[in-house]
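Given as structure tokens, the chain that follows is alone and in the form predicted alone.
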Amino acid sequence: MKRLFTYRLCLIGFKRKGFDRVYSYTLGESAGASAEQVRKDFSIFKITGNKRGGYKIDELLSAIEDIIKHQEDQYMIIVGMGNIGRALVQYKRFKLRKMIIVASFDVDPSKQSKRWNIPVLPMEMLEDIIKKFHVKIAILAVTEISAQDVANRLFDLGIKGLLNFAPIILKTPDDVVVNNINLCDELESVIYYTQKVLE
């Protein structure tokens, strides 16, 4: 699925440059995958191209959108209104992809008094908002010390999907999906491979 998102990004780039077709080896080169991997990924979803003509970009984009799209708005919350939380609530592309952040939460009363694009509420209101909007997905942007406790509370309230920005691997129930985003680790990875290229 992550490669599909990468393919989509590359295809949008090709389309903006005026291309209407793309070959698997061209798309793979742009996406950091082999042509064989591209064809294999597409075949899983019964997406086929033409050996001579390649893939029509508009048809590929439409097929990928059909695979990953959700028909209804997906309501979600953010817990933690530090730098990451504030940046995320102001990210306009979420709405374009039917991801609606209905509220954010923070333990700091001074942050609760500020309004960004959405209300910043006290943690005591978590349950009310989750029930009101039938929220199943949350973004966690709290400190490492409090992350597990906050996550446990979210799980108890019915959260089934979590994007975790706290620098900790959370203990989670088997029926919960968690993606961990550690910015320092990502940068360390870039630094490591950059040094390898320069050697």
Contents of the next structure:
Number of protein chains: 2
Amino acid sequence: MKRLFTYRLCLIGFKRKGFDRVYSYTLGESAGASAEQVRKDFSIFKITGNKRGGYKIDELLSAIEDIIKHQEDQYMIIVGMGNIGRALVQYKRFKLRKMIIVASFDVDPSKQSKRWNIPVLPMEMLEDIIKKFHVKIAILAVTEISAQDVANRLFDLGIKGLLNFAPIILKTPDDVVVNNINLCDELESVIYYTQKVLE
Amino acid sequence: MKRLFTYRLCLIGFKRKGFDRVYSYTLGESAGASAEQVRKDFSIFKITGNKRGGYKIDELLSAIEDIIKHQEDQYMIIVGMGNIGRALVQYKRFKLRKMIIVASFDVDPSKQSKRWNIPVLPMEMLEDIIKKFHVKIAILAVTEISAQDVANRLFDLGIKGLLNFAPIILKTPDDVVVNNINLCDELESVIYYTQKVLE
DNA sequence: TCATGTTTGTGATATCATTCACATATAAAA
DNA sequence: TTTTATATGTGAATGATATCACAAACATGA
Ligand SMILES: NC(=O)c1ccc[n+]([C@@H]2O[C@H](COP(=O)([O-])OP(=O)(O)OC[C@H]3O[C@@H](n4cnc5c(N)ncnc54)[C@H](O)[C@@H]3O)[C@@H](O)[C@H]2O)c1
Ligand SMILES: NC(=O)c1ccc[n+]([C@@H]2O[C@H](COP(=O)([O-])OP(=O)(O)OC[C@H]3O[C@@H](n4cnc5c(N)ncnc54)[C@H](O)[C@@H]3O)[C@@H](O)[C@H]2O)c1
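I've shown you the form predicted alone. Could you give me the structure of the form predicted in complex with the DNA?
Next comes the full complex, and the chain you just saw is listed first.
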């Protein structure tokens, strides 16, 4: 599943370079997987290519999109408008992929503002917005200390999917999906493997 | 290996809550793994607990740190001082973990400045700084279009580990470790599994 | 001090993921 | 049209990970 995302990235890259077909070998090489792996992955999802002719990039991409992608716009919110929250709010790629940030929230009144196209609202308005837009997905970018409390509040208000930037493991109801981004750990992991490679 | 990071997070959480011991069951529950899994993981790394008494959190933490952690400070650079680059530069937790950002870089002269404690330098100074601090690790936060070019330059200058935020799969020498952070994909993955859970 | 119940540590077993190997299809060349 | 070289698609074999099951250790309380 994770690899599907990688394949997509690679395919977009190939397309931009002017190719209109790929072979399992080509794609595997670029995605860091074996050719058989690529084919097995596709066969699991019933994606089928052309013997001898490989895969048409456009067909492949749209097959992958069909698996990965929600067809309608997904409304989302961000809670916590600190350094990372502000960066995310400005990220244009989300909209390209039909992920629409309808509002952001912060306890700190000095961060609140309705001037920009994505407003920064006080926490009291969470419920209103979540109900109004039927928001199911949230990005959590508050300080570590508040993260569990804010998360609980979001779960109570019906949030079912969370992208969490706080470096803690949240206690979470069973029907909620949480994806943790821990940049310190990612960096430490780079350092760890780098030192491994250098013996 | 990935789980070690999760265990560490959980242990820090337990410690803060005042516990001084954990059982494989407790830790597993909190980290989303089975108790046997936790014990197997520890036994691989020769981490040993106390039958009947579980594991002392402090000992466990320092055993994990010994595996994960580099003991000396790691000097690093960030290239690309846009939205995400600026957020990262301000993140204090890196320093706590002995990861020191010595400088950041951008082509755009309007982003360059030496006023702050972490200076934003022109690209011409890359070589100087990398050589001066023996930098081996870099964070790449430039636009997608420039990412491969800038990465190549970094590899030429001796960078061996990269945390890449651009949504492309970089072509990379064999002795370089790259860790990709793709927030769109992470969010899409949350949406995907959320929809799965809701049937 | 001793019995007891609980938790570890780890082989044996089961499950899941990857690679191998090859029959089959087909685009391209003759 | 026929041949041929090259990719796919997929069972079978291998390898990696996770779970099970249980003996051994030992903190705790009688
Ligand atoms: N800055 C980074 O590059 C970075 C990188 C990785 C992870 N993180 C993590 O992301 C989180 C935010 O980091 P940051 O650097 O943006 O910190 P920050 O201090 O700049 O921002 C935190 C924001 O959360 C708000 N907040 C705090 N408690 C709140 C609550 N109860 N309800 C609503 N809003 C609340 C604060 O007002 C502040 O605006 C932290 O957990 C941090 O560890 C940050
Ligand atoms: N903003 C986000 O929240 C976010 C989230 C995920 C991923 N990303 C990715 O991170 C990268 C940066 O995103 P951003 O939002 O900060 O974009 P941005 O446009 O704000 O910043 C990009 C920065 O890179 C600099 N740059 C461009 N080409 C360069 C070069 N050749 N050498 C040195 N510097 C160069 C630009 O001057 C600019 O300051 C992009 O690839 C983006 O897709 C951003």
